[in-house]
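In the form predicted alone, a lone chain appears below as structure tokens.
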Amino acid sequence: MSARITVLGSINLDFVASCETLPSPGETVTGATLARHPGGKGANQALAALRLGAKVTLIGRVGDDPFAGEALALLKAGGADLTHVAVDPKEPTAIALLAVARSGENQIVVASGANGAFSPDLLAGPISEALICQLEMPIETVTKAATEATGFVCLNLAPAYPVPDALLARADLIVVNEGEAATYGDRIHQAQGLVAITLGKRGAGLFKAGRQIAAATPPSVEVVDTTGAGDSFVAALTVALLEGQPPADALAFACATGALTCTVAGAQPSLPHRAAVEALMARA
């Protein structure tokens, strides 16, 4: 049977500049190529998680201009539910603007508009599906959700930003990567549900109440761009908890996943199928 997942969260539309290096504080860099995807990441792990075969329902908001049907649209065509994207007549829909350079590496800025305008009294009441919720919308709206959902929950504390103890003591499954499990210390591993933390081109570790239990490093790939790769982790990770694959099968799951990510530009178009996820693992 499919995971029923909602997510909660973000809806960008990237306008992504491809350049030879990444520009240092004060420089400017020419000669690049601009693009634009749908993205933000609520958006990204709730359209990774459907391209995995969950069901999927998104919730977050747009603004009532042209970028709102580009933001959605791969998730719109892709079946996912948006009954519950709404409409902010006050705010635009979000924008992303991303420096991504030849070698993968990229550098990003986010205009919130909608998604900083969720406030917690525009959840329509508890979630009873899987929750999967990250850190691009108000704080509050994020632990309102999680504290009041009743199923399982998966945070992805992305972009690093202070939180209550009550979230992280309600998550099933705590995401980080390398500099964010720094900001964050000790305090994810005292929530009772498992910590990844991500690695880059190394892989991921799995703990539980600071003790690893499981390791898995990503298949070897030509790294494109690296945007959308944490995100279709989560998204993997969670899918295949829901699953009810072992600790160390849905590490390496997601390992792939994100590593497949890597190797197509772009956010949301990368986000890979679960037949070309398999078949990497296989080729392996």
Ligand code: RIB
Contents of the next structure:
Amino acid sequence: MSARITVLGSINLDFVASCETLPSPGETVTGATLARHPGGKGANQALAALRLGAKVTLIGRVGDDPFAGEALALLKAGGADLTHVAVDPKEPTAIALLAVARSGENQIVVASGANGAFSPDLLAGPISEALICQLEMPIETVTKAATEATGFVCLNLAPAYPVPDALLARADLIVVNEGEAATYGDRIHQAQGLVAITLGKRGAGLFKAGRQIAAATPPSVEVVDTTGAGDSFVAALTVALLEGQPPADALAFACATGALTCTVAGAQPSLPHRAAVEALMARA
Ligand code: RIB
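For comparison with the form predicted alone, provide the form predicted in complex with the named molecule.
To see the whole picture, the full complex is given below, headed by that same chain.
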């Protein structure tokens, strides 16, 4: 049976400048090409889970502007439940400015708009399905949703931001990259649940109470753009664990999903469907 997941999270429209190398602080890089895609960590994780076979509801906010429809287009086309995406009367749809280098590395600046105005009182009530959340909206809202949720809670601590102990303690699964893991230190390992740390092309490790219980390396792929790889990893690991896959298998599935995401430009255009992930795993 399909996993049922609610994602509470950010909805952005990504403006992506593809350039030879990323600029250093104070440097100007010319000769880039520009594209725009639906993005935002919340929306990306929702679409990734949908494409991996879950039934998905997204809770979020957009502005009363033309960017909103563009930001939600792929989720709408994929059949996500968007009835809990509200229109903020004052704030614009969030915009993310990305620079992506030929190496696939990126830099991201987000103008948070409606995501940033999502205050806790705007939550409709406790969430009973499995919940995925990240930190591109106010921490008070994420904390309220997670601590009141009655099902499985996946907390993606991205981008790194100070979080209360109550939020960490509620998570059944915490997902961080290496940089975020260094920022949070031992705090994440004091949580009761699983902790996944992604390591880029070196794969990922899964920990329980500070002890590593699984490791996986991704299939080798040609990297075009790493944007969205962390988001698809979060969605894939959650979907696989909810399906009852053993932790090591779930981690391998998540690594393959993240790897495949790196082979196509753009956040949401690159999120793979389940059949493609399974085909890559079978070939590897
Ligand atoms: O994780 C990738 C996402 O981060 C992009 O889609 C961008 O919108 C930023 O939120």
